[in-house]
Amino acid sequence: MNYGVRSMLLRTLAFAIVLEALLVPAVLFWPNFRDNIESLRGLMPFKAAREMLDQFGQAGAAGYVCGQQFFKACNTLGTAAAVLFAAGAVAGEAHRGTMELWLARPVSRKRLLLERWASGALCVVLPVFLTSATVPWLVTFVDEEIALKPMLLCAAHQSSLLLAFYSATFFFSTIGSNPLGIGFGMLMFTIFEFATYLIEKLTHLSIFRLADIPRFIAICTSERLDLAVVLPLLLVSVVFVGASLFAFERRVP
C-alpha cells in the first residue's frame, strides 16, 4: 500500500476512534445527565456553561449529543486535528529537506498541492460523519431516538468550520518551513477563540458561535443546514486553498 494512503488511513482512524471514545460515554452518561441537570448547573463557575445546561434541558437528548459530539469533541480536538494534519503538509517536506524529492515527481505542482490538501481534509471530516452516523444506534441503549439525516446535517456544519482552519492553517504552511511554529501558533489561536467563547461580553466575538449548541440544535430541529454559516466557511476555505496554489507555484525548494 502506497505510503500516503496508509498514512491517511492511520489518521483518520485514529482520530475516528478517539472521537467515538468520548461519544460512547458520553451518549451512556444521558439518563444521570438529565436526571441531575439542576444539581449540575449549581456547580457550573461561568455563566456560558449555566446556559448550555439549559439548553441542554430544552432540547433534551438530541441537543445534550450535538453539545458532547459537536461542541465539545469537534471544537476541541477537531480543531487541534485540522491544525496538525495541516501544519506539515507541505512546511514538514521543506522542514525535512525532502521539498526537491516531491516536486520531482512527473505531476504538476497544482496536483502535488491539491492531492495534499484533500488527503488532510478527509482525514478532518471523515471520521466526524463516520462517528456522527453511529448515534442513532448508540442513544437506543438510553431508551432514545435520534434520527440520523440531523445528525448528519449537524456533521456536514461542523466540517465546514473545521475545514476552514485547515485550509488556513494548510496555507502557512505552503509558504513555511516550520511546522512546529505553524501548529502551535494556530492552537494558540483556536483555544484563545474557545476560551473567549466562555467570556460572557466577549462570546459573540468567538469564531465558535459558528457552531455552538444552538446552532445545532436548531439543525436538528429544522433538519436544514445553516447556509448563512456553511457558504462563507466554504467560501474562507476556498480563498485559502486558493492562495497556497499562487503561492505554492512560486515556491522555490
The other form holds:
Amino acid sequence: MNYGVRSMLLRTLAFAIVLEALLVPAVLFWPNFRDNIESLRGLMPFKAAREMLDQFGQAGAAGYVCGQQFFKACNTLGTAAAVLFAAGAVAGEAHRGTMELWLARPVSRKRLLLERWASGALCVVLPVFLTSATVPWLVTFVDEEIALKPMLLCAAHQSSLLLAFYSATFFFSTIGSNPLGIGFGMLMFTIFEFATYLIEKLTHLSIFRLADIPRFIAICTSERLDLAVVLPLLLVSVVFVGASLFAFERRVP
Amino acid sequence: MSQGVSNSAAGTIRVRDLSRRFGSTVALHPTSFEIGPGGVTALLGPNGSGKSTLMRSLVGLVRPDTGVATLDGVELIGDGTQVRKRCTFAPGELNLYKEMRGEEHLAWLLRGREPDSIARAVKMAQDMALPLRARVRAYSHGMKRQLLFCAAMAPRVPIRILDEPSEGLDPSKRGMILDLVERDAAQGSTILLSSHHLGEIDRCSSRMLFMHNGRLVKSEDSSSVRARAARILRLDFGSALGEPARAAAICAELLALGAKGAVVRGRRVVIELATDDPRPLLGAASACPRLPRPEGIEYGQLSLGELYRDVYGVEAV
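Having looked at the form predicted on its own, could you now put up the form predicted together with its partner chain?
All chains and molecules follow, beginning with the one already shown.
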C-alpha cells in the first residue's frame, strides 16, 4: 500500500478509535445520568455547565449524545486533531528538510497541496461521520432510539467547523516552517475560544457558539442542516485553501 | 502550459539572463549559457557560489526573478512541472523520509515517471548493494545518496541535473556512479552535475562552468582546455627552487628567454608559452648557462586544479 494512503488510514483509524472510545462509555452512562440529572446539576460549579445539563435534560438521549459526541469530544479532541494534522502538513516538510524532494517530482504544486489538504481533511472528518453513524446502534443498549439521519447531519455541521480550523492551520503550515510552533499557537487559540464559551458574558463571542448543544438539538429536531452556519464555515475553508495555494506556488523549498 | 519540442532544442538546456535574489542577497546574477544535447557538463564553484540555486531554478523549485530557461525545448513556466517531466533532479540536500523502506522510497521518488522506471531504479540499487527492504533511517549517508542517484538515473528523460551526486561516497561507489553517468551520457543524455571532486569532473565532463559569487565566471570545454594545455610547460628544477632568490632568478631568466609567464609551484616552474610550440623556449633554456639542468619536463597537461586556481585564485581541494 502507498505510503501516503497508509499514513492517512492510520491517522483516521487512530482518531476514530479515540472518538469511539469516548462515545461508548458516554452512551452506556446515559440511564445513570438521566436518573441523577438533578443531583448532578447541584454539583455543577458554574452557570454555563448547569445550563448544559438543563439542555441535556430537555432534549433527552439525543441531546445528551450530541453533547457528548459533538460538543465535548469533537469540539475538543476533534479540534486538536484538526490542528495537529494540519500543522505539519507543509511546515513539517520544511522542518525535516524533505520539501525539496517532495517538490522535485514531476507533479504540480497545486496537485501536491490539494492532495495533502484533502488527505488530512479526510482524517479529521471521516472519524466524525463513522463514529456518529454508530450512535443509533449504540443507544439500543440503553433502550433508546436515535435515527441515523440527524446524527449524520450533526456530523456534517461539526465537520464544517473542524474543517475551518483545519484549513486555517493548514494555511499557517503552508507559509511557516515550524510545525510545533504553528500547532501550539493554534491549540492555544482554540483553548482560549473554548474557555470563552464557558464565560457567561463572553460566550456569544466564542467560535464554539457555532457548534454548541442547542444548535445540535435544533438540527436533530428539524432534521435539516443549519446552512446559515455551515456555508460561511465552508467558505472560510475555501478562502484558507485558496490562500494556501497562492502562498505555496511561490514558496522556496 | 507546455510547448512542443523542436528538434534543435531536444536534449538542450538553454538559459538566458536567469537571476534570483533572496532579500538583499543576490544568489544568482543574470546568467546565460547553453549546454547539450548530450554530454556531461560540470558546474564548479566554491560553497555559496550559486550552483544549487541555479540548478533549483532550472527545475522550477526556485522561481527565477528574471530570465528564461528552456529544457529540452520546453520553457520553464509556473512551477516547472512540464520541465520536470523532461528531466530528473537529484538534490544536494540529503533529507529523506526515514520511516519509508528503501524500495518504497524509490517508488515515491519516481511518482509521475513511466512505471518501468521503478524496476530500473530497483535494479540499479540492487547492483549498488543497497538494502531496499530496510527502512531509510537505517541507511548511512552514502546509501541515502545512492538511493537519490538511482531515482535520478532510472527515468527515461533526456536531461539529468545532479547536485553533488557522489558527495559522501567511498571511492568504489564513486567510481560506480561515474561509470553510470558516463554510460548515460554516451547514450545521449545531457547531464549537468555539480561536484567538489575535481578528479571525477576531470574524468567524466566534456565541459565546465565555473561559478563565483552568483556569477558564471568561466566556461571551458575540453578543446579549450586542450588549447590552454598546449601553452603550458612545466620544468622540474628539484631542490634548486628551494631558495626564494634563486627561484625568482630562474623565473626572470625564463621570461627573458621568451616565456609569457613563469611561476614557481613547489619543485617546478610552470611556464606559460607565447605559442603552442615549446621547442624554441626549450632550446634557449638548454643553451642558457644560468639555468640549472631540469630533472623533468612536462608539456601539454593542464589539471583541473590549475584551471580552478586560474579562475578563483585559490588552490582547489
